[in-house]
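To begin, one chain is listed below as structure tokens, in the form predicted on its own.
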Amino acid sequence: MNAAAGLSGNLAIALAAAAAAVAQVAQGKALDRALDLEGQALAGPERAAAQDIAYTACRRLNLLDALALRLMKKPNPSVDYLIRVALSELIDHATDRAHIVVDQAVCAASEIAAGAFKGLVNGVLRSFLREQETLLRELRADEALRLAYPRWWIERVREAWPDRWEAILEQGNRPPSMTLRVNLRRSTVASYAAELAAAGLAARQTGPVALTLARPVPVSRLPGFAEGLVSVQDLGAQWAAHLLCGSLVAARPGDARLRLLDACAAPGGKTAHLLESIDCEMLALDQDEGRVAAIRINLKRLGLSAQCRAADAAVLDTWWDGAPFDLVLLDAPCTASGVVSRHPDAKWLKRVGDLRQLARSQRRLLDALWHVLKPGGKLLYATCSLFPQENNQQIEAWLGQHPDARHLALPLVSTPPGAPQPLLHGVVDQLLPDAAHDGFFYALLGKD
């Protein structure tokens, strides 16, 4: 049940804001920058509530956009999308709060152009909950509209995974767990994870340092968030720390001399994740200045130092002093494929043609950052796709160009008894999405 479910009299608000930051998503905004409610008066649970619907309209959008189009005469401005994410709440509570969300629904259209819509949002959401059973089993006979995804990247993910399309996209569609990182270097997984018992916070252990709750909760119900204990971080993205600090030989901790450079690196979580796990210097790039000062925000909280700059990785000259690197973490700019269950707007937000110049760029990258790494070092590829065209693809056709570099087999990461074993779909780099991690490939280059 979502967190709109009993609000009843607040829904209003939280409908009207889900619904401008959905309309911003039609326009091209990414939904997590439409949802920035600051300027706006939400007390906590209708902020929740509002983040809620809009996500899950969002899950769902081309659907909503075809049962608009079949339930209204014209399209109306004013409130498309306040209708768009009222029908998605009525789809997942017909039965149980249809006239709550409808009541709720009207009060919001109330307080547009002095009430003149009321009536119609009225009518178009009645007469969806009486044919809804047959406007949904015509509409979903259309298989882009059934599965919830543009038709090219259905064609994309069955081509690239023909056995498992279905489930992966399915994945995509569910709301995602919420994974912690415990901060090493102020506390342990087993203090941490009696620390969230003490709060009432069911848990478990399913990586290395990753506890997985039993429910998502604000952050500001973990214990020591604030202090640095623990962050918010997908089991699959942990995994770039330990597979690029488990490729070294021997860890190094004292050794200042030990460079690492992170490319992609804004908000940070892996930037943190590489800082908690070894002694190291660190240069943390970023092309845009405001996503390097959340990167600066983030290692504050955490107790961690690293030099933060705003640069485009691919141009050297503007930010490399010419002493090598020896690890570098690249974490690609793409498609977002694999993380779409928390990032559902990238699939409306994205263009078959993005695969391409995403492609290009992902090549840019690493032409140009080749020539950081020093002899003997270590570069992670990384994405948060599972499209070949920017993995596997991708990196045999680079080595294809790069005799210097060898395509290193991923050192062997020990997880807690009864955690999910990564890296076991067939390619080895490919981790797909499930029930406990969103999809990512990592592919480890060595440089002779």
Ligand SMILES: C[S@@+](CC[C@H](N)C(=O)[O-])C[C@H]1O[C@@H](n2cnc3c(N)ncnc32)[C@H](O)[C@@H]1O
Contents of the next structure:
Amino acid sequence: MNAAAGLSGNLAIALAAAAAAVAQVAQGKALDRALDLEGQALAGPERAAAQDIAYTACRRLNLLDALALRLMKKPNPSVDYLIRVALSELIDHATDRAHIVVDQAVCAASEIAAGAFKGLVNGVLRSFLREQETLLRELRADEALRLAYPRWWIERVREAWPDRWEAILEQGNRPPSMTLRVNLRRSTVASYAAELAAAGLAARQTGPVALTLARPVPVSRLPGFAEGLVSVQDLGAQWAAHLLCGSLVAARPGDARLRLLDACAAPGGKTAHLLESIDCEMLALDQDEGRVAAIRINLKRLGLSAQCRAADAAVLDTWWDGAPFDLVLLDAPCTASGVVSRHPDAKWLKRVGDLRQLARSQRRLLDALWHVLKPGGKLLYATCSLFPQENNQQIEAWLGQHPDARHLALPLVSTPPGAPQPLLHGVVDQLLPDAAHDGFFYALLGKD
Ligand SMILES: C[S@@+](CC[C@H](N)C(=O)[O-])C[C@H]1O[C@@H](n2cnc3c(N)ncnc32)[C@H](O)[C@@H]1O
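Can I have the other form now, the form predicted together with the ligand, not the form predicted on its own?
First the chain shown before, then all remaining chains and molecules of the complex.
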């Protein structure tokens, strides 16, 4: 349904669309899918505003739930989420544009059930404005509401990173930076940086092929995006290809017939980066058919090619022809606890039991994929998680069961002068999220 049909005010349209998306997240849908605004007649600025409002609301969803509970006598499914997203905006704009937010939320409510909820929305939001200081102080006395994470999540991060847990959680609540990966098959970092500057977009080089923008922009504003000059990819995610290629240079320089497997490849960010970096035969697998289509679209835009197949990578007889691979990337399904700033819905959609279940499927994938690697080959295990159960504990336990596996030192990736050094050159490397990049874990495994 078009949540914004019939609305005239820009903010009212954005609030209605954001409310519809956040309501779907509460029902278990991923925010990026819930926010698929293609079917809605939203213009660029309204679409951007709806995204911004929905992401901000998702960062603090438990606080909004608690506020709504305090301010409303009973839930009202028709406007519950309109009230939540409007409250979220009021928290940030209580002094500068509170009256506009209230007016526009009432305008959005007037579209619902012949305006029957206008008074309710108006009353709830105005009560919040009157009592906000006390309300927020009382609610934020609860740690889970102050930090805006589920309790189990806070406990896991505290347990894993006793000296850094609060900073990690706070970082996860900040909007992420926008980093680009220059396609070296079509451009260079220097010439693309010049194109950005000519388009009035400030950026600085932060990795071997990475340019981080001073401010995020829609991809439509990136010069040559449609022509495949660049992709959007977090700096930490770019380390996967650098580490795999770095491990290779020492072992097999210039091997054109290298066989690579990207086992959990969709939507193809790391597949594409590898193909931009080395000449190889690439098989990109993903168990989700729809997401395999996204890999094909991304590769086409970038002028790259790979064999793309939908399959469960752990069930070898459904996809493997018996020819072993030189390199395997296992970018395993995980809790996504390192990328909450980019995917704030992850902390609400995941349950504590998912951690155990995901660790089991990571183990199953590692066990199976070890068979497809050549002796002397390398497997890079990657997650975007901060939880040791999916990372170093997983790898240590797995190594204990695989005497033909060695845990290799990660190659040093040289970074441009002045750029952040994500310190990936140890044996076990956990990249903690910060302003420059998301959180990742990488372990390089060599087969005897
Ligand atoms: C972290 S994402 C991969 C991101 C991707 N490597 C990139 O850089 O764009 C994990 C992917 O694993 C896929 N997946 C999960 N279980 C799988 C399995 N058993 N076999 C193949 N793919 C799987 C999911 O569909 C998801 O697309």
